[in-house]
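Read the single chain below, which is given as C-alpha cells and is the form predicted on its own.
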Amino acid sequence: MKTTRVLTGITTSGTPHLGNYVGAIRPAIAACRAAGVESFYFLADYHALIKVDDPARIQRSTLEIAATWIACGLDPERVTFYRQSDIPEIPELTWFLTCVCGKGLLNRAHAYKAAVDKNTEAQQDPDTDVTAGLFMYPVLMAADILMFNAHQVPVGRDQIQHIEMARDLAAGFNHRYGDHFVLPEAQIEDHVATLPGLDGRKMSKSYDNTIPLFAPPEQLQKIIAGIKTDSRAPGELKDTEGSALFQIYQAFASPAECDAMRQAFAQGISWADAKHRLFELINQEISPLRASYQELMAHPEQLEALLQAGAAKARAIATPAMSRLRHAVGLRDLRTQAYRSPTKTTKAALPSFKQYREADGKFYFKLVDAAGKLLLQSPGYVSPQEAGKVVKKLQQQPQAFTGLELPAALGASLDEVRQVLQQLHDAADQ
C-alpha cells in the first residue's frame, strides 16, 4: 500500500481555540488514524517569532498547544510530533528555497499584501512595520512542508495560497537541482475549514474573537452567549445562511443535528435557546478532552520528553535529506569527485555567426567553426539590419545557399559550408 505523508502545525502565539481544533487539529488527528498514512505534526514556534516578541508568551503557548495535541488524541508513538525549532535543517532548507524564490511570488502573498494595503490606506510608507519575517513567511512554511516531502497539508481555505507557493518552490528547486521534492496538496474539510469567530469574521487571535478550546464550562457558556446575532425576536424566522452561530454548530453536529437546527431556525428558535444548544453540543465533545489537557498542563516535563523524542524521529529523516540537498546545490566535501547537475547537460560546441562593424563604417558577419576557423566571410552592409537579414536567411534555408547570391569569401568548400549551416538549423529546431 502506498504511504501518504500528512503534515500540519499550529503557530505557538496564543491559546488554542475552537478554530484551531476544527480547522487543523481534529481533521489532522483523524487523518493519522487512516491506513497508509504517515503523519507529521509540529509546533510552529519559528513562525510565532514573526508576530510575538514576548518570550514568556511563546513558551506558554508552546506548552498549551503541545498539551492540546496530546489531549485531543494524538499518539506520539504512531506519528512524528516535534517542535519546529528543534529541527535545524528547517531554517537551512528555508535559505535554499529563498535562493530559488522570486520576490514577485512573495509580493503576492495575502498577509504581506494586507499589511501593505493597510499602510497605504493610512498614507504611510507601504512597508511600515513590515518585517522580513512576515515577508518570508511563505518560504519558511514551504520548508516545513518540503523538509518531510508531505503529500497533503490540512489547512484552512485562507492558507491554500501558501501550499500553492510551496508547490512553486518545490518545482523550481527540482528544475534546477533534480527531483528532490514532491509537490504538496492542500487538504480542506468542506464547510468547517475556516470557523467564524464571535463577531462573524474568521476566528483568529488577531481579531480577539476566539472561543478558547478548553475554557471551563461556565466560561464557555458565557462566551458562546456573546456570539453576534441579529435582532430577530423569538418566533421570527432566522437564516442559517451567513449565521456564525449556525456555522460553528455545523462544525460539531451530525447531519441529522444540522437538519434539526435548520428546522429550528425556520420555526423561529430564540437566539438564547440556539446558543444553549451550541454550548451543549461543544461541551459534550470537549469535556473529556479538557480533563486530559489539565492533567498534561500540570506536568510539562512529560510534554518536553515527548517533544525531544519526536525531534529525534524527525531528524532521522531531515538530517540525511539535508545532506542530499547540500550535495545537490554544490555544498560538498572538496575531496569528493566533481558532480554534474542532473538537470543540465554540457552541449557540444557549435559553429556560430559573428556580427561586427569595421573601421569603414560597414557591418559584416562571418561564420566560424567551434575551433574558430573561418568558413564564410560576408561583404560589408550599410546597416546591421541588412547583415542580420542575410544571416537569418542562411539559418532558415541552409541548402538553398549557392554562394552566387552572396559575394562572399569562402574559407571552406561550398558543401562544407552547407553542412555547417544545416547543423545550425537542426540545432535550432531541437
Contents of the next structure:
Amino acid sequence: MKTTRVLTGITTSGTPHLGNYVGAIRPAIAACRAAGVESFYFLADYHALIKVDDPARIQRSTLEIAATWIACGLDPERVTFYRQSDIPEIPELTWFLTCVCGKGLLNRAHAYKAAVDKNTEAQQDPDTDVTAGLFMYPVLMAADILMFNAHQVPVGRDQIQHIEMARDLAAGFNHRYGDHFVLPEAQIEDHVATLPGLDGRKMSKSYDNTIPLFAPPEQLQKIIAGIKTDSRAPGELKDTEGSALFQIYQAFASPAECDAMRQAFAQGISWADAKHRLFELINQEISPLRASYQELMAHPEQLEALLQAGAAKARAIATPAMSRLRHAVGLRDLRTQAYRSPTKTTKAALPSFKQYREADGKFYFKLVDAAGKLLLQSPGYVSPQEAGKVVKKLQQQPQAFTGLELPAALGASLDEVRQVLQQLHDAADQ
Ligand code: TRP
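One more: the block was the form predicted on its own; return the form predicted together with ligand TRP.
Let's see the whole complex now, leading with the same chain.
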C-alpha cells in the first residue's frame, strides 16, 4: 500500500482545552494508528510569534502542548513529532515560496482581510496593527506542509483557504522549477462535532468559554458547574436539543451512556446532578492522561529530548529536500557550473555513471541520463577496479566506444550513447 503523508501543526499560543482534545487531539491520535499513514505533528511556534509577544507564554504553551499530545497517547516512535523552529529549512523554504507568491493572493487571505475590514470600519489606516507576519502567515504554513510533501492536512474549516493557498504556491513553484511538490489536500473532520463552551458558543479561547483539559479535578468540577443551562427546576423535563451540557456529555459517552442521559433529561434530572454526571464521565477519561501530563510537565528535559529526536527525524527529510530545492532555483555550488552543458539552460543535471555490486558478487556499472533513464548497462566484472577501468576509458575516449566492448543491454542507440559520453567528456574538460 502506498503511504499517505498526513501533517498538521498546532500553534503554541495557549493552554489545551476540552475542545482541542475532542476536535483535534483525540481524532488525530486515533488516525495516526491507522495502517498506510505516515504522520507528522508539529508545534507551530513560529506561527505563535505572529499572535503572541510574551516569550514566557510561548515557552509555557510549547511545553504544555507537547506534554498534552504525549500524555494523550501520541507515540513519537510511530509519528514524526517536532517543533517548527527546530527545522531551519522551513523559514528557508518560506522565502522560496514568498518569491513565487503573488502579493494579491495574500491580500485575499481571510485573516488579513478581516483585520483590514475592522480597521476600515473603525476609520483607521487599513493596515493599522497588521504585521507583515500576519500577512505572510499562509506562506509559512505552506512551507510547513510542502517541506514534507504532505498529501493530507487535517484542519478545521477556518483553515481551508490556507491549504488552497499552499496548493497554489506548490503549483506555482512546480511550474517554474519542475515537479517538486505534492499538492496537499485539506482533510476536514466532519464527523467530529465542534464542542460548545461554557456559554453554549463554540469552545474557543477567543470567547473565553473554555474548559482546560488538565484542570485539577476540583477545579474541573467547579468549571463544569458553570456551564450555562436554562432555569428549569429539578423534576421538570429537560431538552437535550440545544443543551451545551448534553453535547459535551455526548462527546465523551458511549451510545448506551448517551441514551441513559437522554432518558434522565426526559425524567427531569436536576442540572446539578447532570453536571455531576458529566464531571464523572470526563474525569474518568481524563484522569489517567492528567497523571501522565503532570509527570511530563515535571520533566521538561524529557520532552526536550523527545522534540530533539523528532527534529532529527524531520530534518533527515527536510535537509536533502532543501538542497534539491536550492539547486532547482539556482542557489548552487559554483563549481557545478562546469558540469552544465552550455547549450542546455534548464537541464542542470548530467548523465552519470553508477557503479555497484550485485548479489552475484560481481561488479557492474551503468550509465543513466539526467532523468534516470538507463543508457548503458555493463556486464559483471570480477573486481571494482576492472569495472572502474572500463568506466574511465569510456570517459576519456568516448569516440572509441563501439558498443562491442560492452555486450550488455544498450538502453539507447549507439549514437546517442556516444553523444552522451562526449557531452560528459566536454563537461569534465571545462
Ligand atoms: N494555522 C494552523 C491553525 O491555526 C496551525 C498550523 C500552522 C498548521 N502550520 C500548519 C496546520 C500546517 C496544518 C498544517 O490551526
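Only a predicted model underlies this, so the values are computations on that prediction, with no experimental measurement involved. Residue numbers count along the first chain shown, from 1. Only the largest set of C-alpha atoms that superpose within 1.5 Å between the two forms is called the rigid core.
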Task: F365 C-alpha shift between the two forms of 2 Å or more, rigid core reference - done: yes
